[in-house]
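Just one chain follows, in the form predicted alone, and it is written as structure tokens.
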Amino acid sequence: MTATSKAPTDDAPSLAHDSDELAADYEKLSAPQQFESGKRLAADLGIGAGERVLDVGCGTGLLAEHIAGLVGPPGSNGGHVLGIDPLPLRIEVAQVKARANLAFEVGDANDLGALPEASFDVVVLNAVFHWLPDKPRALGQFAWVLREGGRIGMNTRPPNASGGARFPMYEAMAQAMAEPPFDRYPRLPARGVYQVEPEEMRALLEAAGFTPTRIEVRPSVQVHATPEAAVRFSEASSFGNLLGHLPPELRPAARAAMANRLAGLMTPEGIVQQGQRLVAMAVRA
């Protein structure tokens, strides 16, 4: 993808597969996974007292709640955090965390026109950018809501560095889905995931009017306690798209088949997935 291209959207992930159960699973299972990388991103951005922060793709609000503690006590100095997510069920879970300096709304990264121009100091995207098909449009929206000199920070999934081969965990799940009766309902292995290389990220940011300050690939380790937990995390973090292509009556059997394959990857620590995160930070010119 170039800085001016638009990815095709005919295989974009569906928002219709989410459920109360998946939202609850994400709240629980993302804590030792995405949440920790989000906290590091917030620290790297230097988010501090009095700042106005937009958390795009906030999910169930764990990171937004953490950032609300960084911007200061409610009403003390004007600091405020708004979390937006296109999944209403996740926003329902997040709303429990709302307080005077923390709010949540259903919102679309591609259309932030309802928010005032230059109304935020920081925009954060934690494990979100790879879900956005039209990256130039989304970055233009982030530039719109950021003040001059405002900061954007994101960590996202880069293309697999191992020559396109799937990670062992994803390969095991794909093998399970290649067996009958699941093979009658094919789907693309990376449906709806639009990854960029570091230099592509730099070009995208610059084209949108940002000055990159940090673009680096960091190692990322995910540990799942059991095969079943690995499947549920993958299903919850993809908001149901992992198995959304299957008829509902086949999904329990598919989960069991995936877990059976994943059992071969178990170690004394659990299922350990060695991966990478692309971390990008920039300033609005």
Ligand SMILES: C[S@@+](CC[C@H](N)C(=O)[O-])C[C@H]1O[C@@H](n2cnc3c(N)ncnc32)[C@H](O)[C@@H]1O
The other form holds:
Amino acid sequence: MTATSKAPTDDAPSLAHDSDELAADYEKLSAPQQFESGKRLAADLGIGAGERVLDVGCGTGLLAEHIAGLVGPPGSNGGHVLGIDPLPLRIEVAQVKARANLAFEVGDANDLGALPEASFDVVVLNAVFHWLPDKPRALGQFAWVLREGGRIGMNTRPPNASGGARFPMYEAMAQAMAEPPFDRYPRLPARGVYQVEPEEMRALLEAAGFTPTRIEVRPSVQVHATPEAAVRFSEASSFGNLLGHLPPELRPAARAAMANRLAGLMTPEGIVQQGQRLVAMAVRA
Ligand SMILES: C[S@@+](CC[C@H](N)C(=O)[O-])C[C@H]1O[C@@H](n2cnc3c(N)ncnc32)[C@H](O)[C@@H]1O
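Okay, that is the form predicted alone; can I get the form predicted in complex with the ligand now?
Now the full complex is given, and it begins with the chain already shown.
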């Protein structure tokens, strides 16, 4: 098997809207959300001492740091974690966590050809797969870096995770963007997320040379303390794609308009979004 090295596809989400502020917000606001489900994924994958793990789309590195604790004390047993992410500002935040058995690099799921073939025991993608438009290409890259018998584990957002109509939170934000002056700047359709159904996930994994061991949809709850925190989380976790279609000078007003709509969804616990998560695990055949 060889790793291909095409440039990222044109319809990929934009990587140009990130900022220091969004990276810092993500570090804070993802701790009770993505990080918790990531820890469970790492446990389900049975990541253990001495393993070499690649965290693809590691963001600011919270999960990679946790996994470095699972693979063993620095330098003692060959256990090592490499976190890669295409956003330099997220990697900058992550670098503070680097140590003997934990490294971070700017890198893209679409092109892992610079990493040696079969050099990892485990590949992890936590809240990343739905951001990748070209799934076969990315899965081919993961198969390249994994040794035979190595495992891949992914937490991702399935289509229709709300189980029907759009999530009330997203509906409220879309309503805010349908008002003037924001409606003059329609969101590019290709800048969405690329979700797959469980059966599609299974087929994609098999086509890339993996044997699925678990494909499961689980309930997933996100809680945001305030309407403003909900907007900040959506903006930070989409690395700026939420409002990237608007001129920068309109974005503060757009955040306020969204928060205003979201205020209607506040409960004593905050804004609670009951959704679903697709968990996929497989072994490299
Ligand atoms: C919601 S964040 C998840 C971050 C981290 N995995 C976590 O658990 O908190 C999505 C991440 O996917 C990354 N991403 C987007 N496109 C990517 C690509 N082509 N290759 C690798 N990562 C990508 C983004 O840069 C971002 O850091």
